Amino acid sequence: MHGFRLDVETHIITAAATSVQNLTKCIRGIGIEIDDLILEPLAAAEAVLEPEERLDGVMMADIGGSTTDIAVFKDNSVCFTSVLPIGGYQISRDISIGLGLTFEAAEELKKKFGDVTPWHGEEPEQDRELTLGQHNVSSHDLSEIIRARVEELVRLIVMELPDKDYAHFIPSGLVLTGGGANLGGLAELSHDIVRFPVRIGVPPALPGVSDALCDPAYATSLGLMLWRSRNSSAQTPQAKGGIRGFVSPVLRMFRQ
């Protein structure tokens, strides 16, 4: 074919060189070599998104400790990324301040009893006393504190979308993953807020990997393994062995 002009639409992600250099220096300092650098939400997406979702249009949000990382996929390509400076830390801090607890107790309380299941008023909400060590708190008070922050976070996630025609732009809806996605009732509450499909992204079982890691909190970790297996062009023994060849040395490292 003959032509005079070639156009391309691309999504470019940049990072501060100093931050990248400091990170790679720390990792190499503990004896681990780096093959590649991958944006966190792209790695998590490898573990929790279905091929059909990537093709039709889907938004993924990884709720981490201090940030929520967002990626939007359309036509099997990433078309938008963003990072919100809000995560599980802010939820635990709200609990700590609201209930007068230490941050460590608030974090444990959130992980053990955190629930944001929406209440639609059909019947009175059951309030019960939760006990954690020497602390006794109301389940209603805990849920209200968490729910307020989660509602804010979900709205901020959706506001990041570059196209407000949700039904057309992301027909597959929103996938929530990361450690913060383990809150009970999160998918139901999010659906009530955004009014389009919402599900929790759980990594699949992988050969040679414990089923205990099939948890949203490990989406990025397992996604890195899958990325390495699917996208590596280096013909190392690990690459030739696929995911099993890569996972085995990683597991040996953790056993040490």
Ligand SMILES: Nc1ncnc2c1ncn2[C@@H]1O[C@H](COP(=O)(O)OP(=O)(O)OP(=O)(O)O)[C@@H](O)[C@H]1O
Second form
Amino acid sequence: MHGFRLDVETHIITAAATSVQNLTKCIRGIGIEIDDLILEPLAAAEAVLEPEERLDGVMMADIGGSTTDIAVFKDNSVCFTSVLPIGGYQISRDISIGLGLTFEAAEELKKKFGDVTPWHGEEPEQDRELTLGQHNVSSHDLSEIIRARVEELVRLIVMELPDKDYAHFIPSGLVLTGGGANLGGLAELSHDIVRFPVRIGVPPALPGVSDALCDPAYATSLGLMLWRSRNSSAQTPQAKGGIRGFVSPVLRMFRQ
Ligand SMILES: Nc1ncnc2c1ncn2[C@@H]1O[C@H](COP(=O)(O)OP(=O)(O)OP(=O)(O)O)[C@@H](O)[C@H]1O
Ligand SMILES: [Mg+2]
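The form predicted on its own done, now the form predicted together with the ligand:
And the full complex, kicking off with our chain again.
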């Protein structure tokens, strides 16, 4: 075929050089060599998104400790990425301030009892007394505090979408992952807000990998390993040992 012009549509991710240098220095400082740098939501997406979802259009949000990392896929390519400076830390801080607890107690309470299941008014929401150490807390109060922050976060996530025609742009909806996606009732509440499909992205069980890692909190870690196994042709000849020395046995199991 003859042609006069060759175009490419590409998604470029930039990062502050000092942040990248500091991170690289820390990893090298513990004796691990780095093969590649991958933006966190792209790695998480490897572990929790289905190929059909990436093809049709899907938004993934990884709710971490201090950030929520977003990636949108369409036509099998990443077309948008973004990082919001809100995560589980802010939820725990709200609980700590709202209920007068230490941050550690608030964090523990959230992980143990955190639930934002929406109440649709059919029956009164059951209020229970939750006990954590010497603290007694109303389940209703806890869930009200968490829900307020989660509602705000879900709205901010969706506002990041570059195209507001959701049904057309992301027919596969929103996939929530990361440790923060472990909150009870999160998918239901988010669906009530956004009115399109929402599911929780849990990494799949992989041969040779403990089932304990089938938790949204491990989406990025497992995704990093899957990324390497799926893009192994991109390995540079210079990259030796290091993190690959640790990951390779696992990857060999994936390939079987
Ligand atoms: N069962 C749970 N219920 C609610 N929140 C949880 C639960 N388990 C973990 N979290 C929250 O998830 C957050 C940590 O998630 P994750 O491990 O994905 O973060 P991270 O990747 O280390 O952080 P970041 O992506 O911001 O660098 C913490 O705020 C933690 O409180
Ligand atoms: Mg994370």
